[in-house]
Amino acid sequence: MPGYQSITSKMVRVPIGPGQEVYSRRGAMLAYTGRVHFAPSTTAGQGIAGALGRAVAGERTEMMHVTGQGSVMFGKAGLHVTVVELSGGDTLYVEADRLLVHDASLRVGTMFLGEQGGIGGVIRGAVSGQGLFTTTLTGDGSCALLTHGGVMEMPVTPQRPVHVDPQAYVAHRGRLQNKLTTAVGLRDLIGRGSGEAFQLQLVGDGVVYVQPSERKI
C-alpha cells in the first residue's frame, strides 16, 4: 500500500487499511474517502501505564485511533507538515504536540531529557520551552510532524556535528548525543551580543530537523 503522500506543504494523505492503522492528533482530520472510523484514544497504543506516565510528564496530546479502509487527509491550523520515515528500529525524538499522525505499528514512549545530556538536557528543556520530557517513536513506519515554515533535514556525523538554536529544533533521529552549549560573555550580559547565547550541539550519526522559526506549536 502506498505510504503517506504530501498533497500540499500543509496537508498529507494517509492510506488506511488492514495492517495500516494510525493514530492522529484529535481535530486534525480534514477529509476522507472510504469507510474510515475514528475513535478517541487515551493510550495511542502505549498502554495504560505508558499513558499515565506521559500525562505526568506533560507529553500527552489527545489522539484518535483511525481504522477501516480508505484514505484520510490530515492538517492542523495551517501549519507545515513534514513526513518522516523510520526503518531498522530507528527512534525519533520529538515533542508530542508536534505529532500530527503516526503509524500504529510504531512504539510510543516518553524519555526524560536528562537521559540525553544529564543536567544539560534539563537546562536545554528549560531554555527551549520543551520541558523535561520528550516523546519517542521507535520501529518501522511513518509519521508526520507539524512545524512553522517547514523543516530542513541536516545530517549529523561524528566528523560534522551540528549546532542548532534550541527553539528552532524540531526533532532528531539516529544515534545522536546532544548538549546545550553557551557563548555568554560580557557583551551578552550588557545586551550587545549576537543574541545567540545558547546552541544545541548534536554529535553522532543521524539527522536533526530544524524549522525556520523560533515559535512553538
Partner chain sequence: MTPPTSPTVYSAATLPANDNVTAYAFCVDLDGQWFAQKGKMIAYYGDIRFQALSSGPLDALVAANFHSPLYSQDWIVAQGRGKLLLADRGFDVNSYDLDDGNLTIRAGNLLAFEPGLELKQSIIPGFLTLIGTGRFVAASNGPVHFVEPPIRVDPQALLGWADCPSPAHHYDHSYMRGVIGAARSMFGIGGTSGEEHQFDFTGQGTVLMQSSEVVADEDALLRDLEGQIGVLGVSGLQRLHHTIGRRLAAERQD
Second form
Amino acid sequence: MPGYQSITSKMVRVPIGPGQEVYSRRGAMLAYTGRVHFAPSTTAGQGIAGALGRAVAGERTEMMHVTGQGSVMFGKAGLHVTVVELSGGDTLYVEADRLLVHDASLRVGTMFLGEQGGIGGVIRGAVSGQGLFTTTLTGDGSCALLTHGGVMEMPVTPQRPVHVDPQAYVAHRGRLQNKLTTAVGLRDLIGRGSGEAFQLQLVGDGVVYVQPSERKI
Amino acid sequence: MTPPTSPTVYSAATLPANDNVTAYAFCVDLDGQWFAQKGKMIAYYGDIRFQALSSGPLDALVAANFHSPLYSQDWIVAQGRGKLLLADRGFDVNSYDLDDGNLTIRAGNLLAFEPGLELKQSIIPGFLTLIGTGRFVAASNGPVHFVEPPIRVDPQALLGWADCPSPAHHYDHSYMRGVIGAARSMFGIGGTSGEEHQFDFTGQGTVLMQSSEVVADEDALLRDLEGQIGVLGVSGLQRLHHTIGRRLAAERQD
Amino acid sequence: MLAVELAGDTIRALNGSMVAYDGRMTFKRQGISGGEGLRGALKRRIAGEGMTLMEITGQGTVYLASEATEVTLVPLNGEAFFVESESLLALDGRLRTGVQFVGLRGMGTGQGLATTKVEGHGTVAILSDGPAIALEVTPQTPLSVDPHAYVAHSGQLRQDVVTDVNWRTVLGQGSGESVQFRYQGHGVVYVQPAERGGILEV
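Now that the form predicted on its own has been shown, please provide the structure of the form predicted together with its partner chain.
Whole complex next, starting from this chain.
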C-alpha cells in the first residue's frame, strides 16, 4: 500500500484501509474518497491513562480516529505540511498541536521535557510557550507535521551541534540531547535583549526540524 | 552574504503579458476592459482608469456581464492600456481559460475576469459562476489541486468546480451521533470542524481544492447570509435571533 | 530563509530573526545609536522608528528568517536604497544605515513616519509577504503602487502620494486603496503580492 503522498506543499493524501488506520487532528480533513469513517477521539491511541497524562500535561489537541477504505486529504489553514517516516524504533519528539496526522500503528507517548536536558529542558518548554511536555511517536510508520513556512531539516552530528531559536523549533529525532543556552552576556538579557537571549542547543546524532518563523500554531 | 543573486527586474515592456510574474502575482496586459475585484491590484504601468460598476458609462457592460448585485460594490472595471499587476494575500494565483464553458469559484478568491465571460451568483452561498469564453484570474491558499468526483470536500477547502453538478450537503451520521458530535449539533460548541459536514460531488467534472479558507471571505459569506434575511418574515427573524443567541451563549461558555 | 556563512566577519540583522546556526556566533544588540551616531539616534526617536537591528559575528552558518516571509537579496553598488525597517532582514556590516523622512508614506502602511536608508556597496536582504517583484521606473514609464504592497525602492525616484479622484472614489471607502504611490524618475520599486495592514484616509 502506498504511503503518505504530498499533493502540494500544503496538502497530503493518506490511504486508508484495513491495517492502515490513522489518527488526525480534528478539523484538518480537506476531502476524501471511498468509505471512510471519522470518530472523535480523546485518547489518540494512548488509552485512558495516556489521555489523562496528556490532559495533565496540557498536550491536549483534539484528534479523530480515521478508518475504512479510501483515501483522505489533510491540511490546515494554509500551513505547510511535512511528511516524516519513522522506522526501526525511531522516536520523533514533537508538540502535539503540530501533528496533522499519524499512523495508528505508531506508539504515542507524552514526555516531560525535564527528563531530557535537565533544568534546561524545563526552561525550554516555558520559554517557547509549549508547556513542559512534548508528544513522542515511536515505531514504524508515517506522520505529517504542520509548520508556518516550509520546514528545514538540519542534521546534527557529534562534531556539528546546532543551535535553534526555541520559537522556530518544530521537532527532532534521533539521539539528541537538548539544552537551553545563552549566547549573550547576562547584561543583555535584562530588558532590551537582542531577541536571541535563549537558544536551544542540540547535541548528538539526529535531525532537527526548523521552521522559518517564530509563530506558534 | 550568500548567495548574492539579484532579483529579476521587470519593466513595463518585459512584464509578462496575461501571465504569472511569480506563483503569487499575475500581470494583465490591458488593452480595453477587465473586471477586477477591489484591493487586488498591487501596481500598474500605463494609462489605466478604474471605474465603479455604478458609474453611468458602464451600464451596458454591467448589464451584459455582471449579474451579481450582492457583490457589485466589491468590483470595478479597469479600462485603458497598460500592465496591471494582481495579487491577493500572498496566495497562489492562477489564470483559467474558459472556452464556451462554466466554472464556479469562491467569491473572495476571484480577482479579475475578461468581459467575454458573464458572472452570476451560484446557488451555493459565497460562490460565483463564470459562463462563456475568456480568461479569469483566481487566488488559492496553497497551490490548486484538481480532483474528480465522486469526492466529498470540506467546505473550507473547496475553491470551486467546473462542468459537474452543484454539490449536495453530506452529513456524517456516525460522527454526529457520537457524544461530542451530538453536543456539537445541539449547541454548536466550537463551531464546525468539518468532519461532520462536507460538500458531496458526483457526476462528471472537475473539483478545485485549496488547503483552507481563512477569514478572508467571511465578509462575503456574511453578506450572502444578510442577503437571504430579506425573505424572512417577523417570526422567521425571531427564530433566527433565538438561534444566534443560543449559539453565542454556547461560544462564551466554550 | 536566508543562510549566511560567516568567517569571522560581522553582519547586521533584524532582532529576533535568528532561526538556527551552527559554529560559533555572538549576537549583540546595537547600542542606542545603532551605528548611526547620536544624530541618527535622535532622528529615530523623533521618527518613531525603533532600532531593530542586531550584530552577528562568528564562524559558521547562521539562518535568518521572520514570520515565514520571503527573502530577496538586493546588491547595492553605491545607490541609495530605501526600505521599511520591519522589512529589513539583514545587511553586510560595511553598509551604512540612516533615517529618511517620507512624509505621509509611512502612515499609509502603519509603519511610523520614517524609512531606513541604506547606502554603500554590499548586499541587503529584504523581507516580503510572498516573493518581492522588482519593477523598473523610467521617465517614460512611471509606476503606480498600492501603498500596502510597497516594500522598498532604490535609485533616483520621486515619490508622490496621489489621491487620484478616480482611483479614490472607486477603491476607497476604508477598505481598499484610497491613495496610491506614484514613482517617477530612474530606479527600481519592490512590491509584494500581499497587503499589509494599515489604512490611510486622506
